[in-house]
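Okay, so here's just one chain, in structure tokens, the form predicted alone.
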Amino acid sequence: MLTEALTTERVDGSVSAVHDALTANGLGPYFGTPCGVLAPLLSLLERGGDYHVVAREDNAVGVAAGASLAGACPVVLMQNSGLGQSVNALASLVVPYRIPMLLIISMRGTAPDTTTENLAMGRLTGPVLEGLGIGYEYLTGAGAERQLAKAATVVREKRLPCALLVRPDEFAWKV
């Protein structure tokens, strides 16, 4: 029971820290697809009324591009399998036209997620982002304030996309 209580406390703290940092940095609107790893964060974003569920990740990138062109600092939330789905939208729209947006990508296929169908995207996510020229780092609850302030600067001032990757267990996801 003590372990469960500590885990719940850490998870709530990590999710809350990320949510608070997103809000404090004026990021949004949020576009995403359902994801078990990101579910606790998506639940908090839903309460704010500025989260929009989109059927496919590449569509989320397209809608976020429109929001960005209208002056917002949009955030797209997806699994790394959705990143695979979105490569063309990122490569042919977001990157060449320097459309700023933040991508928050859950890292299926990395420890502790060892499900076979996710392993390849787990290995490819970093190289795909590098190939697109999109900077990234791993998001943590403890570093959320600094990381999201840095991401907001990249999106808002440098007018570039950037990505924050979320390990499967950051918000206590279990296999």
Second form
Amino acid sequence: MLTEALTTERVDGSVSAVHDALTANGLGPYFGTPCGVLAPLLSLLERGGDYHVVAREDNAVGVAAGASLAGACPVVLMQNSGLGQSVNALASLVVPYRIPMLLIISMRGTAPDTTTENLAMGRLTGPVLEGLGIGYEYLTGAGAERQLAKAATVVREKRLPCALLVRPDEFAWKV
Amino acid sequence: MTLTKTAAVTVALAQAPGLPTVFTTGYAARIGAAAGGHNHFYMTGSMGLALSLGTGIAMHSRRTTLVVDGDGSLLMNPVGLVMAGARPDLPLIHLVLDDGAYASTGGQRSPGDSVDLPGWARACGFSRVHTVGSEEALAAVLREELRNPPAPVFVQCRVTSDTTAPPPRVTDDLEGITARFSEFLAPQV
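Having gone through the form predicted alone, I am curious about the other one (the form predicted together with the partner chain); can you provide its structure?
Starting with the chain above, the whole complex follows.
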């Protein structure tokens, strides 16, 4: 019981720290596609007014690109399977046109997620982002304040896309 | 009397001058670029995302946005209709130039013969849906819709592929397109 209580506290802390840091940096609108790992964060974002569910990840990237052209600092939240779906949108629109946005990508197929269908994207997420020239780091609750301030600077001032990766268990997802 | 793709673009730009305008991949972008305009965004890659891009522009700028799309692009990724159609006050005109073909890759037939594109739009929530096939009808629909309150509007425009040579490819300065278009959209202070 004690362990469970501690786990819950840590998890809530990580999710709320990330949510607070997103809000504090004036990021948004948010475009989300479903993801069990990100579910606790998506639930918090859904309570705000500027969260939009998009049926497919590359469409979310497309809508975010439009919002970005119109002056917003959009955030797209997706699972790394959705990154696979979005590669062309990033490769032929976001990167060559230099359209700034923040991607928050959960890392299915990496420990502790052993689901076979996700292993390939687990291996490919880093290399794909590197190949696209999109900078990334792992998002943590403890580092969220610093990481999101930095990401906001990259998006807003350097006018570049960047990505934050989320480990499967960062928000207490279980296999 | 048939309506060519180039003639349809010319009519649309004349009826809707100065709107933020997104041109889809292929000849549409090249025809748009030949017409030129600081209010244009030429989406040279990412086929199928013109409507999504236009939706983001319309949502955030609240300005009526014209998306010049093609049947091939819409068939490749109809998900854009789902998001745009769900927003009854979205100021967006989705103009689909339907020639039943992939003109820029050699004129292969698109797989849309059995698909009711306006029906897709209606099913996704578009309440204002039109099909036109002449310069006069296209001009009349755009004139009327621009007077009406903002809503997602779907216009299927039946066209024939151009028989004349297409304009040259869009310049490689894609970052320049972003900078110019963002500046055009920036709120006036």
